[in-house]
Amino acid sequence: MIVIILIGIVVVIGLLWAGSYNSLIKHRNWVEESWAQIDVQLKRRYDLIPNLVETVKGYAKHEKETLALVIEKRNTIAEPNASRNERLQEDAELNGLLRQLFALSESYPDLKANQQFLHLQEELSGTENKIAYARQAYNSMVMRYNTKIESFPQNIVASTHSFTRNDMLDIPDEEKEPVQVTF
C-alpha cells in the first residue's frame, strides 16, 4: 500500500514538473515570437527607406549628409550579428534621422506635395505605430515570462532547466522628452 502511495506521489510530482516545464517553454516562445514581430516591422521600415531616400534625393540634392546617415543606419540595423540591444540602439538613432528627413520636407514645398513622398511618409508612420505596438507586446510577454520563472514552484523548474530572465525594452532618452509644437 505504501509503495502505491509513493508511486502516486512520484507520478503527481512528475506531472506537475512536466506541466511547469511546458508552461515555461510556452512563455519563452511567446517572448521570442514577440521579438520576431518587432523584427518584422523593423524589416518593413528597412525596405521602405530606400524608396523614401530616392524620393527626397530629387528635391534635396544638397541634403546628402542626412540621406547618407539614414542609409548608413539602415544598413547597420540589418547586421546579422548585432544583439537585440545594439539593433534597438541603432533603431533609435534611425528614428531621429527619419524625423530630420521629414523635417526637410518643410523646406521643399514640392516634396511635401509629392504623392509618392506622402505615401511613403504614411507607410513609415504606420510602421512606426506597428513597431511601438510590437514593443509593447514584447514587454508584456517578457513581464509574464519573468513573473513565471520567478514564481513558486516554477522557479524550481526554471532554475533546474536554466531559464533566465529577459530584459524589457527601454525607451531612448530623447524619445522621453516633451514634444515641441510651434505654430
Given for the second form:
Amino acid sequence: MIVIILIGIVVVIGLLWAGSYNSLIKHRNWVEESWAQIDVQLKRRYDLIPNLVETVKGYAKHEKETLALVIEKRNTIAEPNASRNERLQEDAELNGLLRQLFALSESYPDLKANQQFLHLQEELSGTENKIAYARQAYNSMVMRYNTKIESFPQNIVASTHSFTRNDMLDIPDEEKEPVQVTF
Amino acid sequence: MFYTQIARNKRNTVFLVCLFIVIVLGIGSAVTYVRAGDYISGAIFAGVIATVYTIFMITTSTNVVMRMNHAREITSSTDQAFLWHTVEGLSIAARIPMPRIYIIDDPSPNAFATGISPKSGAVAVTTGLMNRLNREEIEGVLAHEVAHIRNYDIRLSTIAVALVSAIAILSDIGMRFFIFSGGRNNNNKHPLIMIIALLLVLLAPIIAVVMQLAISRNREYLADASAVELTRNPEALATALERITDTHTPVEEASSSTASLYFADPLKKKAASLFSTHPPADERVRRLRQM
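Show the form predicted together with its partner chain, please, because up to now only the form predicted on its own has appeared in this conversation.
Up next: the whole complex, starting with the chain shown before.
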C-alpha cells in the first residue's frame, strides 16, 4: 500500500515537473519569436534604405554628406554579435538620420512630389511603427517569461534547468532627451 | 489600470456564459418535467441541441458579415498605406496573424471586426472614419478591433446568439406542451414546480437576449482595455469615441443583426437600456481616462 502511494507521489511530481518545464520552454520560445518579429522589421528597413538613397540622390545632389552618413550607418548596423539593446540603439541612430533625410525634402519641391519618394517615406515610417509595436510585444513576452521563472513552484524547475532572466528592451537614449529644434 | 480591467471582464464573461448554460439546461428540464414528470432527460436533450446548434453557427457564420455590409477588401500596402501598416503593426503587438482589411464606403465614422478565430480575422473601417479622425485616433479604433479578434469576442458572441436561438426554440416547444397537456396527467407533479417551469419557459427567451447583450457590452469594455494595452494611448481612443458618438448619422449599411459588432452603436439609438448593444459612450470614455 505504502509503495503504491509512494509511486503515485513520484508520478505526480514527475508530471508536474514535465508540465512546468514545457511551459517554461514555451515562454522562452515566445520571447525568441517576438525578437524575430523585431528582426524582420529591422531587416525590412535595412533593405529599403538603398532605394531611398537612390531616389533622393537624383534630386538633391548637394546633400552627399547626409546620404553618405545614412549608408554608412546602414552598413555598420549588421553586426551579428551585438546585443539586442545595442542593435536597437544603432537602429535608433539610423532613425535620426532618416528623419534628417525626410526633413531635407522640404527644400526640394521636385523630390517632395516624387511618388517613389512618398511611397518609400510611408513604408519607412510604417516600418518604424512596426518596430515599436514589435518591441512592445517583446517586452510583454519577456515580462511573462521572467514572472514565470521567478514564481513558485516553476522557479525550482527553472533553476535546475538554468533558465535565466531576459532583459527588457530600453528606450533608446536619444528618445528620452527633449527634442532639439534649430531654425 | 488596464490589466485589472481585463481580468475583471474575463471573470464577468465566464460567469455570464455559465448562467447561459444553466438556463439552457433548466428550460430543457422544465419541458420534460411538464410532459412526463422527468427532469433529467430534458436537460440532456437541451444540452445536445444547444451544442449542435452552436457548432453549426460557428462553422457557417464566417464571411457572411462582410458580404452583408458591402465591404471592399484592401490587398496591398500601396492602397491605404497608413491603414495597412497600422493594422499590420497592431497585429504584431497583439501576436495574431494579420487580419484582412475592408473599407466600407459610408460617411459615418465606425469600424468593426469579424472572424471566428484570429486566423480568419478581418477588420472593416468606414471611409468616414478614415476622413474624420486623426492618425492616433484611427490607431486607437483599429487597436480596439484587433483586440476583439485576439480576445475571441466574435466567437463568444456567435455562441451567445446561437444559445439565444436555442433557448427560443426550446421555450416554444415548452409552450406547446403546456397548452396541449394541461389538465391531463398532472397528478404526480408538484404544482409549485409546474408554476416555476411555466415561468422559466415564458421568461427564458427574454432573459437570454438581455444576457447576450450584457456579454456584448462587457466585451466592449474589455476591447477598450486591451486596445490601451496595445497602443498605451487611452486618450486617443477616448477622443476617437467622443468624435464618433458626436456624429449623429447612422451607418447606412448596418443592420440590427450586425450592430453589436461595431466599434460604437452604428444605429445611433439614444437611450441606454438593458437592450443596448453597446455600453454608454461616456462611461467608456470615463473608464479610458482612468487607465
